[in-house]
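First, one chain by itself in structure tokens, the form predicted on its own.
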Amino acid sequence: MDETVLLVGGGGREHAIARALADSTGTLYACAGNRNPGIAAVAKGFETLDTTNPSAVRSYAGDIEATLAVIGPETPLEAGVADALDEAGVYAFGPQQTDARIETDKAFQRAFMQEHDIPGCPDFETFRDMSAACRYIDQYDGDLAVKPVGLTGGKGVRVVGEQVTPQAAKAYIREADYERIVLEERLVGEEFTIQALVANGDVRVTPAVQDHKRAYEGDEGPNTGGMGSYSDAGLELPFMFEDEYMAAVDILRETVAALDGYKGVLYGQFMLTAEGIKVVEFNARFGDPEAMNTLPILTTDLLDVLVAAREGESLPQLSFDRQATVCKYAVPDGYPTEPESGTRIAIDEGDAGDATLFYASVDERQDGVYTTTSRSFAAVGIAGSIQEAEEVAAEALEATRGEGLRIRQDIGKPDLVQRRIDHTSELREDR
């Protein structure tokens, strides 16, 4: 049976899910609230519209016949896209909206942790009365993350001791106007991604990846939908050990236990603490910029995996080639607090070199691609070493960046790599 597979998504992520597919036997279409020639150039379609709207999403799906569906970003999966195409007969590999609230409400995902038992749980409570929540940061007895409950793209979050100070973060509670948030115990150590394809009760993992949310080098400035990221050669990152990877593992296949049904994506975003392993927070998707890391070097066809999740097999075991990488994005000027959007960028793909480039928020229009107020592209190096992959990723920004772009120049380098090595090492030491 030939497969129609409708994407859902216009971004970097989806860019690299529309290259995993364009390789398969299966017919691409997509569809998106902004234009990626990137995903425009391997989709036989390709449809703008609003994908927050199941009823819309839905009606193109039954146009282009599919019989498969994919869906990237989580706001589509918050609005309950996945259940609309479920329920006309087209299998979502997504979580319905029920199930994604591990990731769209992060009160139920520290909740749906505390009650079965899942590791790795900071210490945690929720608050609707704000000024509760103030007295609750001037009552704890140590530093803590201020979580809003909703989607926030990243950048909702505020640590106090790293970001902001116990005064900023009370004003910052109060003026946000939050419906809920939830204040948990801020986590020190190495943060770390692991994303598991899951359906059927199976949950096939992929090579650990170290994203950088901070805007700028040296991990400064606001946080971002993520600046860049890199993985080693193997399934761990240089600063891990293997128990250290298959403890995050351990946690990913409990809390698919305990969501009974699950399919999709699960990516766990951990800590690497003296303590052990903690869970920063879970998604419901791939990640961003993480699925252009695993994507590129994932050798099973990802058009298997989907039939199997579909007809209700086990899902295939999933291969990789044994290759570091490093993906840099270049971003408007100004981004992520005041972005300038509206610039035409012209790239030439051939200018790349050995990298590959992935088109995220951009729009195509008639006369050329233009920025919007998030990240423009990315440019992935894979080779050998995560050094060398650095080399042939920041070589191809420095070709098609452009002018009105930035990026963060130290993402995968030695240095910052060692500093994360070092940095592990001293925890290790105080367990």
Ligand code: AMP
Contents of the next structure:
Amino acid sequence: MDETVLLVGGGGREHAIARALADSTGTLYACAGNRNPGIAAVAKGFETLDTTNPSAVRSYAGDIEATLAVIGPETPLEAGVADALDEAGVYAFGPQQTDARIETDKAFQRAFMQEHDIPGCPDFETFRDMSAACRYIDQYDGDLAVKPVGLTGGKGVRVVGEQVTPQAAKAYIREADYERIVLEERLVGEEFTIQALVANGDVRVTPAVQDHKRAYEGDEGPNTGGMGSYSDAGLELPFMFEDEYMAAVDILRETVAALDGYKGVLYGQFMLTAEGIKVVEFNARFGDPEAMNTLPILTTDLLDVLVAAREGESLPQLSFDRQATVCKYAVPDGYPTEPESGTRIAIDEGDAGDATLFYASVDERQDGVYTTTSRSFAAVGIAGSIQEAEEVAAEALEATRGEGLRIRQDIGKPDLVQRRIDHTSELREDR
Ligand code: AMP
Ligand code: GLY
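The block above covers the form predicted on its own; next, return the form predicted together with this ligand.
Once more the chain from above appears, this time first in line as the rest of the complex follows.
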């Protein structure tokens, strides 16, 4: 049967999903709040709509007679878009609202880990009363991470001892006026992501990726949605051993078993610490930027995975090119605190050399492509080593970036990678 796939979302991650699906035999349609020119170029149809409105998405799925859907971002999952599509008979690769709480409700996420004895859960407490939260900070022996319970686009966390003083954390809690927060033990180590494709009880894992949340070189500045990421030619990253990668995979497997019936992507954000692998968070979708590292080297047909998921079959094993990848985002000047939006960008993809460009939060209007307040576009280099992949990505960005956009130069460079290796060697000595 010919499949008609609806892709929901218009960022860099979704451009990567669109490219992966464009290589398959199905027909692709997409919908998003912004018109992403990269997705529009490979899709048969592109509708601009509010992707957090389940009936709008369902109605478009009906118009195009979709047989499958892939939901890219977390906000439609939280809004129940997967539920609405499933109800309408369009299998959504993405969890329903209740299962998406593994990402959308951090209090639920921690309680779930505790209840099911899933390894790697830090010490935590949940608060509604912000004065009680402040007293907890005063009394706690050690540093804490302050996490709003709901979605914040990756920008809501404040880590005491790393980004803020206990005083500033308390001021943040009082001023931000969140309904609920989680206070949890600060994890110290190296972070990495493993994304798994999940359905029918199967968990198919992808290579580990390291994202860079901080806005500036040297991991300085405020948290962002992610400035760039790298993966190595194989499943592990240079700073981890195979048993550490496998310990993280086991956590994903145990989580999927406990969730019972989960479908879509389960994204584990892990910290390699002196005490072993800990869970920073779970997401219910591909990472952005991590999808841009993973999907371009996936040699298994993504559509085959989606169809097997829908049919209740065992998912195909995944194969990847044995290549390293480096992804770097060009973001508007001032991002994330005071981003300058509305800059017209003219990208000549012919200038990107061997790199692949992914459009993100840009909007294609009649007279050109404009930046929004979020990440604009990314370049991904794919090569035999991280160092070579970095050079490919960096050259492409030099040639295409233009005015008003900024990148993090250090991501994927040899000295940054070496610092990560040295860091985890030191941590292991403390074990
Ligand atoms: P999240 O919004 O959960 O992705 O958190 C954003 C970032 O905050 C993570 O990528 C970590 O760098 C940091 N973070 C979250 N929780 C902790 C923790 N318990 N200890 C240290 N850093 C954390
Ligand atoms: N790269 C972080 C995220 O997708 O949440």
